[in-house]
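Below you'll find only one chain, the form predicted on its own, shown as structure tokens.
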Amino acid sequence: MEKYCEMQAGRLVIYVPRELDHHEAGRLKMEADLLIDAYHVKNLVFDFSNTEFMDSSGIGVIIGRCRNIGYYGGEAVAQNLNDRVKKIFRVSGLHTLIPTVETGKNRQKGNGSI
């Protein structure tokens, strides 16, 4: 099973899978919520480096984790969005909820920064 989350320098980085659909959304949600609650995470980074598809289940997971992090007074950002994911952000309204950053880094785990 793929690992989605990694603590890095006091922040939780979520590596969004290639396809964030109904099947992957539940696992990502469970792993992220466990770490957010355990570490009282205040900085959350969604890394979309490898993501090519996201359905409404995936969008819901992203929104839910942003709300959870907000309960702790934290913030979330999204990085490494390709054109397809940017379009999903615009159409779904995620772009109004989550700031995006361009890192200019390679699309590998651990290479993004905020």
Given for the second form:
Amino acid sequence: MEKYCEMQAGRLVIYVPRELDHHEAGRLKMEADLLIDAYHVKNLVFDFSNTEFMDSSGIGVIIGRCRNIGYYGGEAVAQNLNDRVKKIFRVSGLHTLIPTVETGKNRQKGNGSI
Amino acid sequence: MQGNNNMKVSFDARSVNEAFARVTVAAFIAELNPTIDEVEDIKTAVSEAVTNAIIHAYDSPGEPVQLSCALKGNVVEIEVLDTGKGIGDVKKAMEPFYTTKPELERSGMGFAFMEAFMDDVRVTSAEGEGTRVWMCKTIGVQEG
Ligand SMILES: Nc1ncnc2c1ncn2[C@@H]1O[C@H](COP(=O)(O)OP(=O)(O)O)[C@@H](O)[C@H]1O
Ligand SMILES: [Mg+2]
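So the form predicted on its own is up there; where is the form predicted in complex with the partner chain?
What follows is the whole complex; the chain from before opens it.
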């Protein structure tokens, strides 16, 4: 199973899975919230390099995690969105809530996959 | 010229079937040669309707959800049926951000997504009887 989350220099990077729907949402929420609480995470990065599909359940997950780091006065960004995910951000208005950035980097291989 | 074609599947209301449903429809509509964007729009709308049946219609998993798809020329029609608790006020349910399950971090954007990605969405529902979501999209007329 692939790991969703990783602490990197005090930031929590969430590698959004290939398809983020209601079915995938549960595990992502659990993993992220565990780390958010343990490390009092203030900076959250959603990395979409791998993501091909997301529906409104994904929107709920993202907003929920932003709310959770809000308790610690945190900030979130979204990076490496493909055109489809950009469209989902636009249609839902999520782009007005979370700044999006391009890093030009693709997700590194060997990220905890077994 | 394409003819008509129909399919119907029934599956358990379990979250693992959300991906099954949208992939099934994507495969079925392939004969219309839709663009990637059209396929993704339809997959998203199917995912929304099926997820709603799985989360909202039933209190326990495993009840039936029926998905059907009809190709009529270059028009795709999709129907998602459940026999669950139904929706009291459909108009209100379809308002953006309206959700009865905020504790599950629902965004209330499901119907808004169906309307954004399909040409037409019609919902009929009766409390205690179930919900029918019907939607359609014409393939090959995308602007931009
Ligand atoms: N199949 C269904 N059966 C019962 N209620 C439903 C169904 N579909 C939608 N609803 C109701 O409509 C509301 C809005 O749906 P939607 O826009 O998809 O938002 P969300 O799923 O995020 O709550 C739901 O919260 C629920 O109350
Ligand atoms: Mg929904």
